[in-house]
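In structure tokens, one chain follows: the form predicted alone.
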Amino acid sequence: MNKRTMTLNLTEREMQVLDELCVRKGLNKTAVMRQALRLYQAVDSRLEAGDKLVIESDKTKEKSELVVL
């Protein structure tokens, strides 16, 4: 598989919050683009087929609906 450089302006924010993520789940900042986009995928995916995206608290089992643009 070839791969290909790309850069990526992040805001200050953006940022911390990317290397908050790399600190949490031990991974370096490619891994955790990659699963970014591996999950934004499989999210758009399901939305285009109809599916909803729903969130369940597992104390309340309240159920919030999650509109993605």
Partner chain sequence: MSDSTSVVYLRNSESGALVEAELHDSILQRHLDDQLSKWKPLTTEHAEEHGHWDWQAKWAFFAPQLSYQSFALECNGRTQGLMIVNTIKRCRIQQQANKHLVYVEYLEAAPWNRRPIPGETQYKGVGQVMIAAAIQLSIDEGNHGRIGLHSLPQANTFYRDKCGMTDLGPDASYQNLRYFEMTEAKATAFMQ
Given for the second form:
Amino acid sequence: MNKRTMTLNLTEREMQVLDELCVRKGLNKTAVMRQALRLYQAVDSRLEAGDKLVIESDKTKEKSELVVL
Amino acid sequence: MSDSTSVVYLRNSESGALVEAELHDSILQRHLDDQLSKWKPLTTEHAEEHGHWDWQAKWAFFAPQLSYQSFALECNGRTQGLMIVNTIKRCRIQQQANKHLVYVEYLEAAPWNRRPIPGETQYKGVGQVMIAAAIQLSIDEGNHGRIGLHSLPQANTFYRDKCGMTDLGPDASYQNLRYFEMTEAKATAFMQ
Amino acid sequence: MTLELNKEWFDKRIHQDEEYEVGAGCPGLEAIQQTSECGQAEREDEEFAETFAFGTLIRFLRRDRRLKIEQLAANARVEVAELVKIELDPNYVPQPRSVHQLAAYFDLPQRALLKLSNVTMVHSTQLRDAAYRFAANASQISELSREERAAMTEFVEFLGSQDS
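And the form predicted together with its partner chain, for comparison with the form predicted alone?
Shown next: the complete complex, the earlier chain at its head.
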């Protein structure tokens, strides 16, 4: 697969969150960012089409809409 | 669409010899054409469960989405197997719960590889090659070989006994198909 | 991605006398909707290309006219919920009235659109092939690209030729 390289500028806080996600998911930074892009596309295509992203609490079964930009 | 190929082997069912085959890391139009012109008449004729599957339509939907990747296996100028995987799903086994895995959305072997068909060469090993591909992608993605899938009823034995995947039982939200997941340790063992 | 396994691996793993079925995946289509559930698959996979193309066509036409779903629903006098299902659910068979309303609003050929939406069970290979081509060219981006608009125009013209 052909790959392209880019430089990503993150704030310290953003980099900290990225580091935390890497540890929690056992992934490197590139893998986390690629996963984020896939999820963003998957969610965005549904939102563009008029869907809502809803989070359901496993315990209470309460549903709340997640507002995504 | 990228397309890297890997040299793999299938076993000729009649002669028993290993035969060189090509694994493509993307389904190409010629594979879809093959499925439509060569597989479909045979699956429809036998009213197989796979006969419902329409890879052209599936691929039209999945191809634009980054979450999905596909594989096609070619041998002797014919498409021998097709697979679409999802890379944003998560594990269900307790010890690896919520970690990412490569989930096999669809896997199908050519009809002549599922049962003998006069005039068609049967090859064994399509499942093993595709599972190895899913594991390798999982490793490349940083998921340590973790994969998951819902098996068709007739394929449960393959995933449980031949691949060593953990059987998590029937999944009510997937027409009661059994869900199988492979641990990192089993994936490592499978690839050795 | 490349798979680098030596020939011995295949020799060890693949046996001549093995008789394994290896199929995986939900025979139905709900999984395609990214809901992680395949639920009840009530319709044949083959109908999927048409309904997917129908929903995509309506979505394209709406976006091309810069209408929100609610605006199109009001203009074409179709329920918002129905319109959402038409655009998003490739398994959804719309109400014949809604197809008529949308055809009238977008000035599309009624009979061809009814076939495409699977309201009628009359299918043609030509229609299915055209639906495949159109669906394959449809991406998920919000602005219609030149290619998408060309695919949409070609598809609408084809539907016009099938309206008998």
